[in-house]
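Just one chain follows, in the form predicted on its own, and it is written as structure tokens.
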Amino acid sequence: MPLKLSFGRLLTAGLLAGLIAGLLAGGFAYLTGEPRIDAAIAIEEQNTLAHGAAGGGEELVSRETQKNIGLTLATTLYGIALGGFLATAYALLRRRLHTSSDTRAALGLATAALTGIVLIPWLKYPPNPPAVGDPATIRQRTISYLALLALGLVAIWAGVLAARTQTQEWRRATAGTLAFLIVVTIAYTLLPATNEVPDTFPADLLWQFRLASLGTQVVLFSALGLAFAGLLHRLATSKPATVDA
């Protein structure tokens, strides 16, 4: 039976889980992503000098500050925000998740979020290092990315609804998968493709950066789901038992 906790306690658990996840993701990004960003920036500076242009001028925030403080601060704040959203989603959707396990409910929501707002956009619009891309198309790329992010969540929702129209397990899996893939295929077909990576940019460096970026998100959402589930379990075992009848 699902726990019956006040929204304040759920939100506190979500924010704490987000803090933990953000710190872990920041550490992962520092170890795997920052060396690739440094390499990409070095290539950009070499290209700038080769074309006889002046340097980029004085930085508003130094690169070292960005790496050592800015990165961890950004992932931590992002994790805390996601933790708040996860707790809110849990409070609103818990009764509709059709599971008696709070751990499965928490991990299911985190997995759905990872799939809808990370994996689906990543496959269509994989991230590029900061030194790659045309600044003139930032607005168009941002709109396309946000549209795909929303459609990714719609795909998850469509898959769940389709699965619940069936009674047999294999039919639920088939219906859910088909509905999910139909929405994703439509989204991928309608939204424009972008490829602004210069042919001269090292393919292995680009691939390593993209994997590091995806790995950071996987660490973040995995840690968020596990930490939130763990905190829910702690609340369930430390408080006087109050559950839904």
Given for the second form:
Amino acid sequence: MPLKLSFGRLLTAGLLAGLIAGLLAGGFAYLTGEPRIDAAIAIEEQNTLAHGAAGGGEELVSRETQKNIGLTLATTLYGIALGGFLATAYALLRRRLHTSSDTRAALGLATAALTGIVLIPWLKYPPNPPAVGDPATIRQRTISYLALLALGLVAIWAGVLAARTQTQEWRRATAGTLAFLIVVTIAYTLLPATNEVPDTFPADLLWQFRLASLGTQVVLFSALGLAFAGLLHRLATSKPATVDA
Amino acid sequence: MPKAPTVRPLAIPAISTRLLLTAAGVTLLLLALAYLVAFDQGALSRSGMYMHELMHDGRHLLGVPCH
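Having seen the form predicted on its own, please provide the structure of the form predicted in complex with the partner chain.
Next comes the full complex, this chain leading.
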């Protein structure tokens, strides 16, 4: 007899998985990202001094608070939101995932999300440390970023649809890959490029920051998928007494 | 060797109007949360730029466009 599951239970599992993933991502970001952010801010301050400009005024939040509480709060809340999205997507899409394994379904969704909303945007709009980026273009950059995030998910969806038109495995893989790449190529071509890194900014610091940022999100999505799959498995192996109507 | 526990396949809730409405409501709340962390410039938080500045490092490291 299959165990009947309510949406509330799925959602709780997703939110909890997101909390765990967010905390882990926060720890990773603190260790790999903060040294780079500090280095970037030091460069910014040096430039400001060199140009004789006035300081940035009063600090709203101290650097220490930003680095510890602020960073962890951001990754944790973001993780919880993503966990909720994953659980909702799982509830609505589970029947269409064509697998009998709940673990594969959960990990498949998390992998698709990592590819569509992290890897695809990262390659065109790699994140920048503080001190890089023109505040005047924030609106346009945010719109482009969100558009690419949505198109990343469309690319995954197109790949799955194309793969399902074929029966042989190699044809499925080829059709899926081609459809995915076509959508990504169109998105990359149509969306505007941004080049706001000053020539004087150290290239190795920029690269290290971008890797730390990618790593943070990979940790976040990996932990989210694994924790969600684990919690689903726990629900599946729980005693019948906990069965939800 | 430990005995493997019984794994029963999970039956997820059937797609109904009620589920869709609940899911839509939950999604809106989650979007507001994600917006607060990643894109708010003080419009939602009503605390000026406090929340923005507090979670500033997280925004940069989560790959979201920032000033």
